[in-house]
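Only one chain is given next, in structure tokens, and it is the form predicted alone.
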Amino acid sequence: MMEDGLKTQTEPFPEDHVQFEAVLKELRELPEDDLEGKLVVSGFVDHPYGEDDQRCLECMYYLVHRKWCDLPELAVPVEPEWWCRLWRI
């Protein structure tokens, strides 16, 4: 899906806990098996993003050995060079 040019919501990046929770709420409202919806709402891109070239690899939710996002609302396979707007360090 990512290689096929899936358009995702990279902005706005949640600047505080309230905005972060709003994105999580939107994810919780999706069917559990809606992978495309999760990728779109969370704003995944298949490359580093932002001024600091942030990547999933440095995110606190990334499980290195599984290549997996451990954020319960996502729980999707991800590559280390990807990024999403729920990125946290």
Second form
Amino acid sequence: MMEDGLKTQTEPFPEDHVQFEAVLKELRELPEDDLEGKLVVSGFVDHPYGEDDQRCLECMYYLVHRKWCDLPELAVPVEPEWWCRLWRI
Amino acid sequence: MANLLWLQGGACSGNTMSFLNAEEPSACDLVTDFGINVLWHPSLGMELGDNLQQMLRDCISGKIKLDIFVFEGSVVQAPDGTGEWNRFAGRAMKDWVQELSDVSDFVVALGDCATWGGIPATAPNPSESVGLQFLKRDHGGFLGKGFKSKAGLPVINIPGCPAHPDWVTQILVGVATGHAGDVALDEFQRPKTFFQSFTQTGCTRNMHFAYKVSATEFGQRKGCLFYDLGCRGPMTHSPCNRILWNRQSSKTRAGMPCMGCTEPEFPFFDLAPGTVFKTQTVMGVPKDLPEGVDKKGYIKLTGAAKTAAPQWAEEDMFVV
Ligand code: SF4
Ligand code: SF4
Ligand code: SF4
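Show the form predicted in complex with its partner chain, please, because up to now only the form predicted alone has appeared in this conversation.
Below, the chain from earlier opens the complete complex, with every other chain and molecule after it.
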């Protein structure tokens, strides 16, 4: 889906934990198997993003050995060079 | 024999409770083994009424030598600087504090309220509370910046909400047995022996901190409490994981974040609903980073730690 150019909502990046919680809330309201919805709301891109070149690899939810996003609201397979706006370290 | 007097200002008695739980040495050991004579203490003192007043006056006049004055709780100055909201033995407590501090060899501020003002001094601070020598991070306390007790030391600050019992008794023994010179103090006048290392030193979750495995609920056995639950272990000076509580455990070992109670800023944040026990972030990065680490370094470190993370870091190693 991402390779096919799925447009996702990369902005605004949640500036603080309150805005972060708001995105999580939005995700929780989606049906569990709505993969496309999850990708859009969390603003996925398949390359590093932002001035610090943020990547899933540095994100605290990224499980290196499983190549998996451990954020309960996402729980999707991801690559180390990807990024989403729930990035957090 | 060292005479010790203990008074309480704007306090909840938590430090007294803590003190009575001391084990190494215990409160009784102070008396029987280390020659500390407890002249009076709010929970242990025998004197009442006129006799107590007389004893306090005898300390001030020098008839009774006062070696150690321990103060627990904030110095209450309301209303309008009179201190009348906290009267004790016939007058404002703050007046006793001033006069007793002036004649004592050593003055010990015990707990956050006595050290930095603590919870009573939180804005809007209607009781006009201050610590003995500090108000939060500044030397804005009751006795003034230049205060030195008769032995030439400033107030010895033993913070904590409450202070761990053994921090208290060990310092009292040190002072009473003539080793005050060995008690090095940090910039906030805390004994370095306890307050140079961090709460994180000895925390059983250190490897989860290194590999960024987060605990998301209180009491979880796996995971570090820094990333989601606002643990202040990496920036709080305390030996809570070296000198365990009840000889058994600590907050972080039990799955509860450190709230940084030994630091002058405690209690932290604006205390608005949803901000306590939540890691505050700015653009995805924790607002307060471990002491001495900057944002760039933190991001680099994270990449390296993640890349090096062993398989087991992703598993629950506590199988039973
Ligand atoms: S939260 Fe986003 S950035 Fe972090 S690992 Fe998951 S997908 Fe990647
Ligand atoms: S941040 Fe807290 S829980 Fe994590 S290792 Fe440090 S002290 Fe332990
Ligand atoms: S773990 Fe932190 S909050 Fe708890 S007593 Fe120690 S310093 Fe205070």
